[in-house]
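Below you'll find only one chain, the form predicted on its own, shown as structure tokens.
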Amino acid sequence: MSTGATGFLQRYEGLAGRLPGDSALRSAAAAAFKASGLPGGTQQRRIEAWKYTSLRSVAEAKFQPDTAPRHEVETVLAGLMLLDAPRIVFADGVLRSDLSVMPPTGFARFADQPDFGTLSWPDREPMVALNTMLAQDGAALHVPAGFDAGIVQLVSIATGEGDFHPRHSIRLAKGAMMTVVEISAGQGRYLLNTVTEIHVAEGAHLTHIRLQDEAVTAFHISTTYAGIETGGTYDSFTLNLGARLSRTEVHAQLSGAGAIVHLNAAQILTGSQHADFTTVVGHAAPGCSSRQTVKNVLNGRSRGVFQGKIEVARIAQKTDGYQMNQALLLSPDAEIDCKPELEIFADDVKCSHGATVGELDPDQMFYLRSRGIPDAEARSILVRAFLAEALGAVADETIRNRLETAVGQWWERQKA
């Protein structure tokens, strides 16, 4: 067990009895975390799912909860260019009602109504176990049958050098619709370790957009469990820009006939950043489809990871599954690790996966430069063209424009 794991366990012991929710569940999660430690820490047991991503740097960090300069929260929030829609703001893992514009209905706090859900696996996932034993707050969103809740923004701001473990849940009843725009940003060297459980009922449609733009000294871990029932749709897009180290992990289970899941993403990294996008899609019913397209733009000594697994049960005939991972290396020192997997037990399926790795086309660069376009701008044009397909998966024009703006700001920061 690593020193970092010991610190988390000591804090849990100090908080035990004061944390909301099922104390027995938290105690079991603490036991699981003690046994596993942090992936890539000093423990000897190898965790295959974390083969390409080590949390040794997290284990070596010394987080100091409750010491963050709270006045910085407003500064970070002001720079996010939020949409004109309800927003639920969590600062250092705790709801800030004064900074939020609450949706009219369907919201509850984890701190007031703690519910750990039924889909997560703290006994199998070390970071889920860590969240389960230390979660203090989060958002619970529920959309009733047949209702369109529109856009709801879920904002997490972290400052200072603490570790924060939000616990969110999203539930759409039969035929309901909602778009959740999840944004995370901050200042300092902190850990944000979020667990989200999603239920999409029959015929419901959830669009889930994530913008991860953390401080470049921070650590970001996000684990999502999604269950999609008959004819339901979970349409997800993730844009990873910030954090020293980030991992976005999604477990999607298609449990009803005709269910649909889209798990698309773009990762744009520089310096020594490390970003891991890992998915497991379980086809457990006939006639379901899944789509995953992940684009990586890697500069400096950055490292991108894509692990995508499609599991097709024997009952899941007429499955249509697709994966594609593409990487654009802007530096000879950048690295991409790709591990697509197909596990198929049905015999009437259409499943495929692919991967490409390349660099900027020198002929295209020459064409742009010959027309007076500076080198940095020419590179930006070609990179944006490479990302266009990924961003084009976001149907809402306003949200897509917000993501394109975030990409543009990322490029401007590289020039500074």
The other form holds:
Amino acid sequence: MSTGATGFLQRYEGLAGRLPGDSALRSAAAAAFKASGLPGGTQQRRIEAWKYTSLRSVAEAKFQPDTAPRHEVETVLAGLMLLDAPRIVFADGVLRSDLSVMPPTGFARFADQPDFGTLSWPDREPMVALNTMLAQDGAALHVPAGFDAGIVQLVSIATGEGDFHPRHSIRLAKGAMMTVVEISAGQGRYLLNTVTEIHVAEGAHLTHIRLQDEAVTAFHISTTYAGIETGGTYDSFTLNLGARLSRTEVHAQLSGAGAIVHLNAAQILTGSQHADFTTVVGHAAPGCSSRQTVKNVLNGRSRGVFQGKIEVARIAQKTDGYQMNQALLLSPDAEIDCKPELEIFADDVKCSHGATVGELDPDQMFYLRSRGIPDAEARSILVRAFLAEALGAVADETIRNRLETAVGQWWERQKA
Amino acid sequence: MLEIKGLTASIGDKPILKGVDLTVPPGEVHAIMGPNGAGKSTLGYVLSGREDYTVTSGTVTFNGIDLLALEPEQRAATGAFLAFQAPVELPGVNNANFLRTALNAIRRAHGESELDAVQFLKLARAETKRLHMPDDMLKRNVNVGFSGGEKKRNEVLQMAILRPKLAILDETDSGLDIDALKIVADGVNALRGPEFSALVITHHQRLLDYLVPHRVHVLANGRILRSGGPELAKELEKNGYAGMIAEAA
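Next up, the form predicted in complex with the partner chain, please; the one we just looked at was the form predicted on its own.
Every chain and every other molecule in the complex is listed next, the one we just looked at coming first.
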């Protein structure tokens, strides 16, 4: 079996006719993927959007998705400390009804009702093309007008050495509400390459929390397209802890007046981990606001990336855009790359961006240690304090506590 | 018993302490006075283990333990406590959690059981009440948005909770009004006992009206110039340091 783009294309050929949904769309995606290849893969052509993140390691890895289901799934699931709420569990890319607690209504499965949505760009995004070509399963969540669906957990557990391409869609009708908590974890050297399409209709409110705690040998790519209409809110927070390499890419389009988007994130990395948080926020209507606070804690030889683009259309007067990227470097070998981009065509807007890079403050460290607190514990206290502002953006206390626990466990793992 | 012998220390290439000899017997409060730049704060930092200073010679023992060989947190575990001249702000760190972490770290070092949140809050509230501090001081982030006086009172609160055997107060009185000064003095006086020693670094004599020392030492140009009883502080207040420094030279 071939590696890299060729390997994926061969698999697609092998599956031809057996994949659900629009086959013309899939073959167009396959053509796009064949032309682009994996960013930073064997082909020499540079892709600007992937300037700081190369998928050469993905291209060189051999993925074998056909292995039998493994018992590790239950072990990983048991360790996730899920909330007391509906959960939709995918194991190695396939829905596991037996492990799920389905929401009472509004759920459909991609394998049964394939929906590729309307917002994604397989022709521009190689990993979206790959997903479109090979997607087999995923969740479609639909909340009818005026209904509050509460919390729904979307869980991905991957094991072994496969590659998985879930395709999710989340649609909130007028005035609807929902909180989606997406958790991904696993064991092994796999690739999870998710595409999610989100529609937030007029006055609707979607909270989207992501906890990425993949195996440190795994690859995690996630691309989200969100459309937010008049007065709607898409409030997201992403915590990236795991994976050898991760990229969280969000395209948010504010298409109706007064729409709001929050793309907050924290990335905590060590060893040779690489995590890329890339956003494109389109202000296409007046009076919309976008908020992005991205905090990176980087240890060892790890590398954090933040690319944030804000596009303000001519019509989007009174836009309020804010972007802040902060990095705490715990080691001299850690690295942060930050690329803010503002593209503004309206004249009455408020857009700001900033970036800070620093180390632990020696005065603060000495103060803590002089009170008897050992070095490692003092570092942990200051790192958590640095993250507190980012985690503070998560309004639900139960969910915030869950994320804080994940950070605490991450810290314990480093000591072990 | 704190014993400092022939202590010299520098920051970078610059010698600050040039041979300090000082003994504070258990149960005693000693004051260190001296002009600006005499090395008073350096002495406090060197005793508590700040990395910016290099000890070039001399010894410091506390109850027979070689303090200079220990990390700052280990020094705290022996019972040493430095009240900072400029307490550090810790945004995002809750004061009660900070105090409980510190107390439990020290208890752990002594092989004692840790206090849970409820046990700790009971203790902390009793101390804030005794020191006439508002309870909300525990809920706020450490020193963030505190006035100068509140920061110093927070140092006293930490001291009251950690119960050190050796308190080093680095100009804790600077910038305080008379009421805050009394709180600082009361905080130290409450800890007085046969096992407790304190080294009170100060610029002015006023604090010593409320916190009467057994001995007063004058530190100038990196050395102890003179030592005496509490009356020495009064003499300095009247005549200043200049005459004494000229006399010694």
